[in-house]
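In structure tokens, the next block holds one chain alone, the form predicted alone.
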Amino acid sequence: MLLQTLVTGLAIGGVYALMAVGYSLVFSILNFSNFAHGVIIMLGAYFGYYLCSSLGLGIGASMLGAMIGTAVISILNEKLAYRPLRLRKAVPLYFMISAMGAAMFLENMVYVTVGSHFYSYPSFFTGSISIGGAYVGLLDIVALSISTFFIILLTLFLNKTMMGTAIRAASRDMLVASTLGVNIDGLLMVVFALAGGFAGIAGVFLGVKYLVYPTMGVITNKAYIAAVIGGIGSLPGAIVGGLILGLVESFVSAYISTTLRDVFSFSMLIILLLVLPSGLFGKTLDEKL
């Protein structure tokens, strides 16, 4: 029972990582909570759903093809919302605003074009396989190793190339990095594109798991507390954040109730903010939105 608990808590931790990166990485460059990530996670899982059911593809391919669909859609949102407002030099609460709004749109667009049903994959990595005596579930165990991977990746990217260390100087201070010669606008193209990328992995197992439904996005709530225990605009911090916030979910449900867990998830949420209003690695800020 603790070895499963234990499995559960770091997949559903890792899918919730997943997502809050892309929060942390949009965040640590331009200073403000994008709030259609969520609606972005949501498109990946429709993605995923169509290239499966539609086309016939396996998962992987479905997975693929998901995260080129929404690192497009948050390119260009990112076009579109974002870049007209940071080329006229807005305040964070109008990027907020604008993010709200994109949410809205994408949202009801799903509404429009493909309706309020409730959509379910086709049968992938339904097995168990049995460890130490207990059974832990493959689609757990598939979801854990493939956030691992794409995490590494993702640090390896950060700290091993010539991107990867222009948007770790960005992140400290944009307009400093733009004088020595940084592209922004190019920039961002990567960094929305890398967010919308693990958007695309988390809406496919969130779709896996559950079901694919338009407002799916709520369930990003969950990565945006993450990305704040751990410290929003931190790499590291919505890592951590995402697996301390999918084991105490795990474990709670498991030895506690189930209808409890969002209670402890929450309560863990505000006891950490007035304790460590940046998060466990986040940078004080004089504005954050």
Given for the second form:
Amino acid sequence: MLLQTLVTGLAIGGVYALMAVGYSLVFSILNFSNFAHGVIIMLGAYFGYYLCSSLGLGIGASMLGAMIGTAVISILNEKLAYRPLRLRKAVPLYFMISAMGAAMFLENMVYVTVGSHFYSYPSFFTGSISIGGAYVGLLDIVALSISTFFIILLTLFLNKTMMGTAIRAASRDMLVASTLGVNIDGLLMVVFALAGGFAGIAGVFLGVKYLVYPTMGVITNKAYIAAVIGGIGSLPGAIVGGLILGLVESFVSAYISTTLRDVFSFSMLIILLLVLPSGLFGKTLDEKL
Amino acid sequence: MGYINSVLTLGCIQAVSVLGLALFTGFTGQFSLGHAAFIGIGAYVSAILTFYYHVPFILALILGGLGSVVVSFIIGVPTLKAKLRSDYFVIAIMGFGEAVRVVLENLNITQGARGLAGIEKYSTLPVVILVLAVCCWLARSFIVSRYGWRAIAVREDPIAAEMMGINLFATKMLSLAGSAFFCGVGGALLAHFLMYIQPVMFTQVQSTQLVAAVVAGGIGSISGPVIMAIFFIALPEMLRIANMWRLVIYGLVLILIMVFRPSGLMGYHELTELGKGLFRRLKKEGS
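Starting from the form predicted alone above, please write out the structure of the form predicted together with its partner chain.
Zooming out: every chain and molecule, the one shown earlier first.
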């Protein structure tokens, strides 16, 4: 029971981390909370669902397709809804409102065009493995390993490549980075493509584990909580925050109560913010004005 | 006639709640995705008072608003005092809104998720228009008072405002409490118009509709958001657009406004100024 809960917690935590990384990447550069990230994850789940159930692709190909689809949507989102504000040097409040508009638009577009049905993926990774007497779902293990793989890949990209260095520089100061010759437009395209791609994988995992429906973006609020717990804008923070949240949730639902799970995570968030206003790993910087 | 009447009533009720958020977002510069919780509290407090205890409507209306004020202190004092970044505040109040809904769903007195039915209908169009007018007057009095000036100073530049000796926490808290009061009154009106309330009516969707009206109406304006609130309720009803398309359009409108006209319909201006301007121009031409 303990081991099983632990693995489930880590697996869902890994998916939260994938989602939280997307929030944090965008936040670290543009300094606002991208509320549209949640619906992009939802769209990833839909893309994956169509690829594997209507076109009959395997899970790997569906995941890749979903990643490409969400990366494109994410880039479009930046170009259409954020770029004009960025050029005008608008305050973060305006970015947040625009992001919320994008979230509302995309979510309800899915309602209108696809409908509010619940879809379930064809079964993947249904078996379970017995480790030391505990049964651990295969899906959980796959989710955990794939999220770990992509997060390591991202860390390497950010730390070892020229583009990664530029992204880290821009997250310190976008203006200085651009005077030093960083193409901010191109850089943001890469950042949003990365955030979107990660959202796509996370969406497919959520879809396989639960169901696909328009308001599944609500689950992704958790990713936002994870990012905040770890300290928004910090990449290791997003990962640690995701894992902590996943573990807490899976232990609360296993040992206390499933209905209280969400109340628990929100209260944890509020209490943590009161103690550590910038999260576990957050930079203690004031709001840029 | 009955149909137009109820659409207008609903629009004016929404306008009362939007007025609340206009104080908080438009004049204090704070963003919130949880104000539906205050509408819910106002609706439930007033409905319980009239339903179980047969309290007069006007008293229930005010107590509904005050109930929301009390609740606003529960979330406002810890978060605003800790000077959370506005992003964190948004997520905190959003979580708080969800928590309030879960509580409403699990109490006995609210009859849980089934909802409270059989509330007396008191919110007729004249009553609602009267309340809206009183609320507009209250909001205007707040804004031209020194408390309102402090709020505007905080919106324009929190650091400079603090340097001038303005207490950021007290200013934001007062504005949050005020906005909660209006939302509570709006909720009370809503409960006594629909005659039936359910916790599920007060979700984040409702919060985002409030934000949409405030932003589209214009930051720093009272009349803009009020007009927009009525317009946003009435137009889709009149055009018979299905509920979901309405939200698609709201989303699009928010982006378009932020991209092309961030000041909204009448950002930083009031309808009365327009009237005065016209009057002045007419006078000039006459002389």
